[in-house]
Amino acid sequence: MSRRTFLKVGAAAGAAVVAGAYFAWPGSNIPEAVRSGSALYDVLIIGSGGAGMRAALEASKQKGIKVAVMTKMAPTRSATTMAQGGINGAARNTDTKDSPEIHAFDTVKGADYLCDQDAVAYYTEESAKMLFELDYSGIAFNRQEDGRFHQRKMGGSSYARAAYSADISGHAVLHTMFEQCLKENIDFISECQLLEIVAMNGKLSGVVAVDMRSGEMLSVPAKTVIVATGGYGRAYWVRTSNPYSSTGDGIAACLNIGIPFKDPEMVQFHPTGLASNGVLLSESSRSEGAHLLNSSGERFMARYAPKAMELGPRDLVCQSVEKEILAGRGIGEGLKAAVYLDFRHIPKAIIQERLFQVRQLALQFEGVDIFDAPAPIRGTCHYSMGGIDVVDYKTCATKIAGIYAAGECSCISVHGANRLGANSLSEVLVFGKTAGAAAAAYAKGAGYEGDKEKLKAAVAAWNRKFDETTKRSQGASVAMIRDKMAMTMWNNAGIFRNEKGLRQAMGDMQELQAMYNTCQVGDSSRTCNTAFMNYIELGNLLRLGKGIIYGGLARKESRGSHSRTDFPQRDDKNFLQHTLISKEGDGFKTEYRPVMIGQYKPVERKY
């Protein structure tokens, strides 16, 4: 074992020991003040991924501010911990020609110009600083000869920009954040599913959640709430690289209180999901030199991106993979049709040092050792560019005072129509920090403006709902509705879309919603009732899935990850604007907001 591997394994083991010790503490998964109803938080963060923990750390810097992080799982289980390739920031350790301005241009071009360029400029300036903060915090980055952290070049980037920890970068980031949160004595409310944000007439009262261990409905009063609950990739259930927790809970809760769902149609499909199950083979694979081959052994990216080849942006590469399959140059059939990702020309020592998890995943799920054979891959739902409408990127504020959003659940308009590889980890950390500082400042200057009686009333309503839904003995099952939802989303609102398919999907979703309204949960007990949690999550996914379709129907153009075969061209005249979906009765209404254009005028993208 190399010294570097020894340090990485040691760091991971140390974090596991710390986490294990924390949860072995005989108190409970919930602080007693929350259980007794006496808690009042200045800053309550929903979600324990990179954005949530970074927000908590920043908010805790304000003296006298009470901070808590609520999560529906253990704090270190999130999409962040699954991120593999790296963390972008123009630190210029490996390539001195890079700069925040070039990073900004790459991001704007990669987004197909559907991003707000003032927010992008803020992000790229801050992300370079963020890398040095992480280094100081103790993250085990891969190093170059001079001892500084090494950076690799990811898809759509002009220069080597992504700092990394082999192909487990998110895991390293999240455990470092968690260690720092424990050091700062931040409260964790774990294994609690968010049910509702209670805010009436523009006044935030707090949230209602269910303790997944006991089934008890809890109200948590708070002066501010930061929503950091992650994306909604599980709308494609059987074909996504996302964790099972990516069910859009925070976005659905915000929709219910009048905060719009921005750019919902912008769903990213990553080109290199494993053929059998959609599990991701990191973009670091292509960064380290892996080739995409069709059934004839041809490097087909020469046909679509002759200059960038495999390091084109994800939307372009994923659509190219799908075109090869549709043209009969793939392997297999149906959902498991695929092309190849070939590593055989890469030195084994490089794979062992930088891609050991990629090799493990291919071996575990496909039975392929990438030392000896190419791995079958295909596009898989990977990231949600759309999300909670953030109206001020300098604070991450939403339209309701005291409610903020950060991370994948938010739409700050940095990623536009297509996110670049390694921009997500730096984005969640930059805007997690921003949201934490803004929420703490707001809370410090404000009293509690909510109404605890409204929270009690919401708890009572959820108890009635639990009793009513879990006692049903007839109706469709949650699993059946979920599987049908995933199939229509993949077939009709997937990598390629058109009017006919999207309308088919809308009709299917309306039928599924009707089934959901009378479906069987299947378990009436209060203790560890995961069936009820699945029921709640499915309701959120149905709502957001309809948002994806609604936005897709309205956007009659092709831009980035939104590729319509009946409108194959980008239409800047009519659609260089954000889609805003809001609740209107039982349906949605659509509004638009112009994109903020800065120094980079929209032109045709070429790679």
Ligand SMILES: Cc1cc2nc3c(=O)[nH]c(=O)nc-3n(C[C@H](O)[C@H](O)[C@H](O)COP(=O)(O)OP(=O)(O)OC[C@H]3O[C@@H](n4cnc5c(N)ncnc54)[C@H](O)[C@@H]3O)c2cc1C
Contents of the next structure:
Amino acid sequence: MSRRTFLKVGAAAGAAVVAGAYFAWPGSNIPEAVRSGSALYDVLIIGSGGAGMRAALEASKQKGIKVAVMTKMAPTRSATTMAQGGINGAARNTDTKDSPEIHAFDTVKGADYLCDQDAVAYYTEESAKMLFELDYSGIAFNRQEDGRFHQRKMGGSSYARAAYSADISGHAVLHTMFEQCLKENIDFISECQLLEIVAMNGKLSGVVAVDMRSGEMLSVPAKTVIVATGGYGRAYWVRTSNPYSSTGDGIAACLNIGIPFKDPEMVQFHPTGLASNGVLLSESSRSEGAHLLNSSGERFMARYAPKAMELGPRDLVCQSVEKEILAGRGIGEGLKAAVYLDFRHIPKAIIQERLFQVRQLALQFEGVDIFDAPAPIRGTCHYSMGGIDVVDYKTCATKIAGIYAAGECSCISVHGANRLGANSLSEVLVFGKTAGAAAAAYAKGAGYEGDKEKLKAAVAAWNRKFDETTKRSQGASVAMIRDKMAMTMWNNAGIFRNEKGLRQAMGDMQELQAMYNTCQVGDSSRTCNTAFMNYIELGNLLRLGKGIIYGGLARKESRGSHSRTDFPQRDDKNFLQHTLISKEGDGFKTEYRPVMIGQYKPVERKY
Ligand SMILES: Cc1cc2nc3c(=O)[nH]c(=O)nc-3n(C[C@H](O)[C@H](O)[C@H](O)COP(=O)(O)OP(=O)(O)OC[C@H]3O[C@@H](n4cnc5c(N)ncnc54)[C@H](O)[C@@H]3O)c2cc1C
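Just the form predicted alone so far, so send over the form predicted together with the named molecule.
Complete assembly follows, chain above in first position.
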């Protein structure tokens, strides 16, 4: 549908509603060809975040290529739209000394050297261009006096490098992308949850998804699939900044067909989640000068990062916050223990212009006005460095021909053991673009080699599974299993880890898996059955959670966000390598792959 038709139909729908003030998503959530079973996509993208939409735009540039984006929610809802602080690229608008090489060095050091330096160099070169591309598409970035977009300095960065739209940068990025997608007539298959990628003996047939509105199981044949489904932060349900959709569905679907889960143990905890619920207070708070204080009012980062202070990398700052709490220099208890983030010395006009969402969040969830009082904060699960094993960063290809991965669900090995603030938005756009171009080029030269009968069989199997699981009237509830999973993940596979805790977590997860296998879904209707959706997501989180623990147990060292109290040192001799977890029977097997080291040889990190 063209943008004009979209607006026209939307306006008509709006007008039909009393007072005309309500704008509804028009018509069906699914293109007719998908519903009738006649669709065959050249490029089918799963996920409508920054990676998915940027991939769609690039793929649609190839003439004669049919592109669709599937999402389990409305197209503009995702982690991308929640991004706050900014998007990195060495555009040199604000700091002329910056360069893609310095950006690369900061990224490699931030990653604690567990990244592939060729992929990082490609990313930093392209991300600078990406900021100008967004600018030319009309994004509402904050501006300097000379009219060029302004850049702010985020944690672990040598220079001011993040372009931003106040503290709602992701919202601006995603809506700019969506406008472009509508202009290009890209099909959206929304409110449809991917259940399975059907690929047997290395041959891709397409995907099976459930239409959330009707409960119908759909098969969508495709020549190529780009997985762009976001991260798995919801494994730490009790304290995470992530949206409900970050349940690692695409990673689990890839694991099922033999594509490894790379570096699963590398989970980022952001230092400044609100004490009561883990909702994020953006890193741009510290970029604009907010101080971290303990219960005595001391700026404790002087102890841990005397030079960078609050603008150290996230792994270091988050572990410092936790150490203050463990040493009794925090406030509160249990999950809600905290230290403070203090804004009182920052001019109110700056807060109003650049941190208005941060102020709102602190007001709504903590009842604190940051003009007058510091906000209580603590680490919160924020980002998945691990993900689908991408074997070629120049195409985003996986080991199965025709299947690509981009964005937070992928592990292209740019972020290693710790991602820098504002590096994700640019990474998702750079590699979304790369994957879109590669998938379209592949599809253009290829016929459909899949098997529609296999897709039909998969749909029948999912219908049987729906009936069998939703009719159970006994067993544990999904919510109970989910909360127990999140508690054991937080307590035993969280900011600090050790052998005993990880083994405890593995035992807990096995028990929870047994409960899950016979649990109650709680709703057997087909219409808008979010209970079934949650059930599927929980199954994925349990698998990926076990992957995190498995990888964490095997990595007997501390590196970046993986901090083991029983192995406090980094061990380059044995662990300067990627963990690859693959399915083996009902369990996993672990393999390793060396890290690609370029010009930056591993040295001790100091900030
Ligand atoms: C609160 C917050 C603030 C952040 N701030 C910043 C920042 O300032 N700068 C920065 O660089 N990064 C930031 N990040 C990180 C960044 O936003 C994300 O890493 C990035 O946007 C991920 O983009 P993505 O396209 O890979 O995935 P997402 O944006 O998460 O999109 C995933 C898509 O996949 C869909 N999906 C998932 N599962 C399925 C399924 N089974 N079937 C169909 N569709 C599915 C979802 O509906 C969604 O459309 C922030 C993250 C959060 C949560």
